Structures are given as C-alpha cells and as structure tokens.
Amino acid sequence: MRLQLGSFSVSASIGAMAEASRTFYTTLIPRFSQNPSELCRSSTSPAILRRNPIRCSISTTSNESTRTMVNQKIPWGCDVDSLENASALQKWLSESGLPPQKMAIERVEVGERGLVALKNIRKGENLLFVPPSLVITADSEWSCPEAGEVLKRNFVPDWPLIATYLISEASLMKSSRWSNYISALPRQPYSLLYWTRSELDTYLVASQIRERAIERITDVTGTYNDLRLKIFSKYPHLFPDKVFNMETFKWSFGILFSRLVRLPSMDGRVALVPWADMLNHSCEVDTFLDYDRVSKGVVFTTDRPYQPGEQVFISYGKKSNGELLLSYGFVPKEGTNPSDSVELSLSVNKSDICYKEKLEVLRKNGLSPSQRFPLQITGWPLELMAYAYLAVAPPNMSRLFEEMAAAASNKTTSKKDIRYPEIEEQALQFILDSCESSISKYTKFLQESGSVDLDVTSPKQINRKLFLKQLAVDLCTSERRILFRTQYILRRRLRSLRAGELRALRIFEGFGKLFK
C-alpha cells in the first residue's frame, strides 16, 4: 500500500475493497441478447452484469404493500437460528459424497449457528472437501429441464439464472434433490433487501449504505421485472406467478448475496456450496473458499489452530462494516475490522464559474459531478485528493482540469499522486467541510436514536425494530469513528500548512523591514 500524508492509492491492495464496493452500483441483468458473446461472467463477487437501467424503484411501492412483503412467509427454509434441519442436512451430505468432517453445525455466539470443531484442527490444514456434485452453479441440472433450457436459450446471466434455479428447486419441496439443503437455508436472510424504505430512511439516514441498499433493491426488482416480462409471462406453465414472484426472488437473491462465492480455481465460477456456507465470517482470519484440483473438492486452509468446541471461521472478503451489513446483515464490533471504511461524497459546486468545463472532463473520465470515495482509518485515496483539486481549481488553472479529472478516476492509468501547492489548502478545506457535514448527520442520528418510535402492536415487530436500530447504531458509530479520524488528520495538515505560510509571511515582512 502506498501512503502519503493520509492518502492511499486505490490501485494498491486496499483498493480491492473500493473496487468491490463499486461492483454493487452495477445492475443485475443485461437486456436479453441473441448473441451469447455479448455476455460474460464477471471475475468479481458478486458477479453482476451491466444492463440499461430499468425504471423501477422501491420508492414507488406503497407502505402497505411493503409491510405485507416483510410479513409474508416463504414456504420453505427455516428460522435463521434453527438447528431443526441441520442433522438431516449433514446426513444427506454424507450420503451424497461429502467426506467425514472435523466440524458440526451448532448454535454459536457469533452468527447464531455455525461450524464448530469436533477435533483438534491444525493451522494450515485443508477442510471441507465438498465435491462438485454437491455444488450449485449455473450448470447444475434442473429438476424441470425445460425451464432451465428456456433461461439458457435467452442467455440469462449466472446470478439471475441461479436465483431462478433456487426458487424452482425450492418449490418442488421433497421432490428436489436439494430439498435437505434448501430446508436448512434461512427463511428470511439477514439482508438489507428485507428492510422497508421507511426503515432504511429512519435507521440509515446518515450512512451512504442507505443509497447502496436502495440501488440493490431497485436492481433486484428490475431483474425480476425483466424476467417476468421477457420470459415468465411467455411460459406461465413453467414459471407460475404463485411461485416466481417478487417475494420469492427477494428471498433467492438474499440467499445469493449472503452465500454465493466465487471460486478462482474453477475459472471464477460463482457457486452455492452447501455445508461450506454454514461457516461464519471473522475479521481476524484471512482464509477463503476455493476449488482444490488435487482433492477435487471445495476447501479452505485454516490460518490458525482450533480446539474442540471452538467455532471455525473463514473470511467473506475485505469488506467494510457497511458492505457486511448490506449483504450479510451483521456489523462487526467497532474497531475490529481492518477493512472498514466509510464513503465520503464530494460534489462540484453548480455555481462554480467553470462548472460546465469541469463537468465535461469528469464525464470524459467516467466520473460524475457528485462522487463517493472510501475513507479508511489509515487515510483516503489519492483519487479523492485529485477530485478535490478539480472542485476548487480556479479558472486560471483550466488547462489542468483534464489532468485532475484523469487522476481522480480509477478507470485510467494516469499518475494519481499529483500536487498543486497553490490550491492545496483550499482542497483540504473542501474535504474537511464535506467530512464535518457528514459527521453532523451521524451525530444527529446517534443522539436521536434513543427516541425512535417503537410503538408497534406485535412483540416480534418490536424485537425486529430494536434489532435493526441496534445494527444501525453499530454501523453509524464505526463509520463516524473513521470520519473523526479523517477530520483530525485534515485539521492537522491544515494547521501545518497555515503555520508554514505564516512563517513565510513573517520572514518576508522581516526582509521588508531590513531593507527599509
């Protein structure tokens, strides 16, 4: 990682986190094409493909319908903390080719249920060995082959294909070979997909994750509408509305966002890996699932030893607390996630005399007049500083606008570490103002969080609202901590700059008096 006075390059290793967060801004399904070469499998996880955006937003959903969707029960799966189907899952996996395991599913303190060591496990030991026959991919065999053929003829990408496959198999109940696996999946995944618009607006009002959640819900809604319009409505005997509807798609995408993994050694295929997806995340481990060509199974290599009774962890990736909440529905304890970050939004002022020129160079380099950048406890990306230079640059620096915009973009190979001493103070003050504006929003929410309205009739709803509120407080506390650190660094740098300017001014005045 390349650090410079609180800045880091997004092209460095920490940049993988920023790039992963940007993946979520893309949409889920392209326009259906008759040319398969137009579609490609993404190398990132989640493997989301671009399409022309669909004009469908959750903001158009009435409060009543949203409430109904939240309360509606999926007819398969189990409670998120239930072990009722765990023994049946383990038995089926063993009978279907899963080798003897050193772990078992149990209730745990972190994650409600997880895999716990039955025997001593050494550091560097390979575990799981889930065979490909027990892995769900886009090539898995359908119980209803005709439905699968229809989707593949229309070149549906992997994510929506697997989501539809999961619903199709789940609807068959005991008739599907995956019934024991599906019955052990949570009936309602912990995911921001299940937050209503009102809950997002109330609890995540200060966090940029709110916008990301709305984008994701809109993408899932748009994906379902595309499939319904272009495929489901044409084959109602294969895709009946009572099975393939918005609620079941929300469930299936919730499962994919929280459980689908990318396997680099299987050409980057995305897959659901039963048994392996019972492993919980820890910020303290750095081990991932992958396919082992020697053993011909999905494995992970432990990076620490485990004693019998200890929960075994993997890493879900170098994700911020907000990204973990977005996909998995949990927030690590404050200060425990070295990959934690918060997005800071910067905008070019529309009243800027050079607004049109700046807007042109921004768009040319794939940027917008309002851009979000990740801040970490260790600093901010060099791209953010370049964007700030452009935002405050006066007309007499117009010849440098293109250079600034190129440096602010992660889509170019231009030099990122640019310096303009004559406007550095203004650029730092611009970032500080945005930072402090964001801090004030977090502080207001945290101060008012004790007065959130919990007056509902259902005890379960009270528990749900308290739970969501606690998640939001934990997230906002961790994100504000990063903003406070950024504020401290910026103020210190500004004091240093201004002290240097003051010293230079006094020296200059001293020379003036000398010559007098």
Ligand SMILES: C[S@@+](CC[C@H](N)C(=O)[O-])C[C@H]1O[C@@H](n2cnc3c(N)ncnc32)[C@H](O)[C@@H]1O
Given for the second form:
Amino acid sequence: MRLQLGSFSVSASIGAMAEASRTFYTTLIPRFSQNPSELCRSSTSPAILRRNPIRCSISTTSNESTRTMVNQKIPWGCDVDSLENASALQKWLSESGLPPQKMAIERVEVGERGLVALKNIRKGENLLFVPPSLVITADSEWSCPEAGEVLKRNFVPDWPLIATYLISEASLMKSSRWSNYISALPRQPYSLLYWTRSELDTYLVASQIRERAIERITDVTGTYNDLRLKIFSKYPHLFPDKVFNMETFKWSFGILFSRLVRLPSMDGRVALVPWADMLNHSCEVDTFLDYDRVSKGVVFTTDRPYQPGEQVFISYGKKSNGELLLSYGFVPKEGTNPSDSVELSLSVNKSDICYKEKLEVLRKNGLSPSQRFPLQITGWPLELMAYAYLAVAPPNMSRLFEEMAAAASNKTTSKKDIRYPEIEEQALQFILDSCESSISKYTKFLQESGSVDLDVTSPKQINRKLFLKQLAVDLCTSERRILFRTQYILRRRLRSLRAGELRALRIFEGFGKLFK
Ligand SMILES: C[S@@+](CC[C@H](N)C(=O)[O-])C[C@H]1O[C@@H](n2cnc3c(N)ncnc32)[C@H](O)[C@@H]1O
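Following the display of the form predicted on its own, present the structure of the form predicted together with this ligand.
What follows is the entire complex, opening with the chain shown before.
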C-alpha cells in the first residue's frame, strides 16, 4: 500500500465512520484500530526523549498567562508564504538527529515553500531519513502527560488524539519540544475547512466537492463537540476551553488533512513527519514516503534525477483535483492530473412505480436512492452502469433488481459487468441526461464566475475572494472537461446502438418484403 499524505478516500472514510470507537461516535476517522488496547500500546518507535523537564503549563499556567496566549487568534505557526521560521526548523532538526540533507526549504513556484535540491540527486536515491524520534504519532510523549493519559483511557482514536496533541503542544509554545516545528507550520492551512458555508455555496455550487466539504466540516465539528462533551468538560484544568476550542481544532485538523501521512512499514500508522512534510505534490511523480526498517527513518526513493535548484516532489496519492482541493487547498494545472475524476450523481426517480422495491434493494446493498459515482477521462466504473440499469429497469425486470443493486455496490464481490441489452439504450440515455444536467450547472457557474459578487470591505478580503474563485474556476474547468468527454462517449455509444437497431429493423423489414 502506498503512503498517502493527509486525508482519506471517500469509501475509506465512509466505511470507517460506521465503526467509530466505542467511546466516540465520530465520523471523521479514516481508519483506526477496533482494538482499544492497540491505541494505548507502547510505541514501536523509541519514545521521544525530553531533554529538559517540561512544565505542564496547561494545567499549571495561571489564568492570566492563558488569557494572554489565547487572546491572539491562533498564535501558532506562520504565514505559509513566508520562510520566517524555516531556518530555525532546519537548525533544530539537525540538532535533534536529522542527518545532513541534500535539500533545503526554499520559496518555490509550486506550493509556496518546498524542498529544493542542493546537490545533484540521482534517480532511485533514498532521501530524508527522518528518525522516529522526530515523528509525531499517537504514541508520542505528551508534554502534559495527564492530558494524554485521559485521552488514551477514553480510547480516543488516532486522528482526534493527534489533533488534540498538536493543540496541547502548540499552546505550550517554547516549553514544547515541537515548538520549532509548530512555529513553521502554516497559521492557516489551505483547506476547504477554512471556507465559509457561503463561500462553498457560491464557488462550488456546481461541484460535488461542495457536499464533501460540508460533510467534512460537519465531521470535524462533531468530533470536537464529542471530545468537549465527553472529555474536555470533565477535565477543564487539562483542556481549558480557551485553548481547546473549535477554532484551534479547525487549525489542527487542517494541519492533519494536509500533512498527516500513513506509513505502511510502520504498521500503517498515521504520523506527522517534520521536514518530510515540506515536500510538495506533483501528479507526475510516483514516489511516496515510508518508514525504512534498515536505515530506521522515514525516507522516499526518487523516481527521477534532480539538479541543484530544482524543487523535489513526492506524490500525495492518486487523488482527483477535487480531493486535492478538499484536503490540501490547491488544484493542479488543467490536464496534468491523470488521476483526476469528477463525481456524477444519479438518482432513482421517486415517481418510478417500482421506487419502493428499488429503494429496498439499494438499502440492502448499502446504497441510497441518490448515489455519486466517479467519472474519469478514460471512462466510468461498472457500478455506475449497474446503478443506471436499476434506475431505468421496468417492473417486468423486478426479479433482476437485486442483481443490479449488488453490482452497483462497491462493497460486494458479485459480478459487476452485467448487461441487459433490452434496457441498455435507456440506461445510457439516463446517464447522459444526468451528465448534461451537471454540465449545464458547471457552464452556468463558469459563465457567471466573471461576475461573482465580490461583496467585500477590505483589500485582504478581495484577495481571498479572488483566490477562492480562481481555485473554484480551475476545479470546475477540469471537472467539466471530464463530463464533456463522458458526454461525447455516451452520445457515440447511443448513436451506434440506435444505428445498429435501425439496421436490424431494416433487415427485418427486408425479410418481411421478401416473404410477401
Ligand atoms: C505537506 S504540505 C507541503 C509543504 C507546504 N508547501 C508548506 O509550505 O508548508 C502540503 C501543502 O503544500 C501546498 N502544496 C503542495 N503541493 C502543491 C502543489 N502541487 N501546488 C500547490 N500547492 C501545493 C498546499 O498548500 C498543501 O496544503
């Protein structure tokens, strides 16, 4: 399995949601252990050694200093386009065991800050070697051990645990051993978590990513509310509201979505890997981070050579442009992402006389009467076609409903490549109609985007709005391109299907005349 930076795939997140921990109902956690003891097990990596005893200032800070700290809005991190704290981070990392590097943090064209080659780097070379002592996982030692104990006793899964850890360490400022790392993190990660509801409604009106963003924001809010209700409110001396609040959780989850990695060779653990998380993504490279048991560090193997001054990239995984925007806040240049896809929503018509039966088989197979399927420039999944068959199937095919729903579900292993020639034309037309209705939404947005109301009061706001609008235009252009391609293929198939039928009809009529 490849390591993917940040968040989770749709199916992974939905699948894991249902299996929330015993203590929490949280829909946020992509994959976490069902076995609570695993959450508390001691780390396979050496425990982080604290050089100086750290005062647990969350529980001991006076009210006055706590107030001073939190009155500034998210006082942690830096502006993402500045190199403000990068040199302090590099210095601290090398003093803390990071071996000499062939790369340095620099301002770059793609991704604002990134790692740039200092020397010639060969193809197939191992880079980084970040030792486990410099990696943040759910097992990392807390500067405030009581707070960590409480979370582990309550079987808090990895994602919210690390999010809380990050806030806890950040609030300790210089007293935390991660202070240099946290100071170099973006103060406001680029992520759809930071878009307001009205920005999502205005700019992503045509894209299904809007719904995914709303779901994610709801998940983060729900997770925070769960933690507050079940833990934070019971231990206010460890988790004061002024530090552990919705605003700080949004920040820490934004950091996790855009920087957390899953390390396959570390039993698939999720981790924040300082230094490695300065690498930006390229759709053209195919190399990813992992723990190397031999060198005992987090590494990646280059899949191409780099010359001094060139930016070095990794892959955050085979993600669509929408997924990259959702978690990382950027959209690759049009046509450069071979993994790009767009979600098409198909719905069973409520006025269908078999609506009830169809709904039943859909539910049985974990599907709903309105379902999203990914389209790629190269085609669409077999599940989508099966769903379309079910949506258009007439009552006399009711005995096949179950088979169609099973094939439409990605959870079953049943045969997917089903064909019903008698309703193929209707099924293709049904997909084409949904595709064209989606295209018209995109076209409307893109035509109007030139005049999207910039109702703003400050130049900073204007910049933000223009920036978000540009991201939305880039996303919608790339998504509509896939829909256009799908429309073209569907029309061609329908044309040849109809031409074939016509030919068959003519032959049939010819035979009729002959016999007459
Ligand atoms: C893991 S961090 C990489 C380091 C980051 N550039 C920084 O300065 O902290 C991921 C973030 O980098 C930026 N990024 C990564 N790859 C990018 C790309 N190809 N284009 C634009 N931004 C990118 C995005 O802001 C993303 O949220």
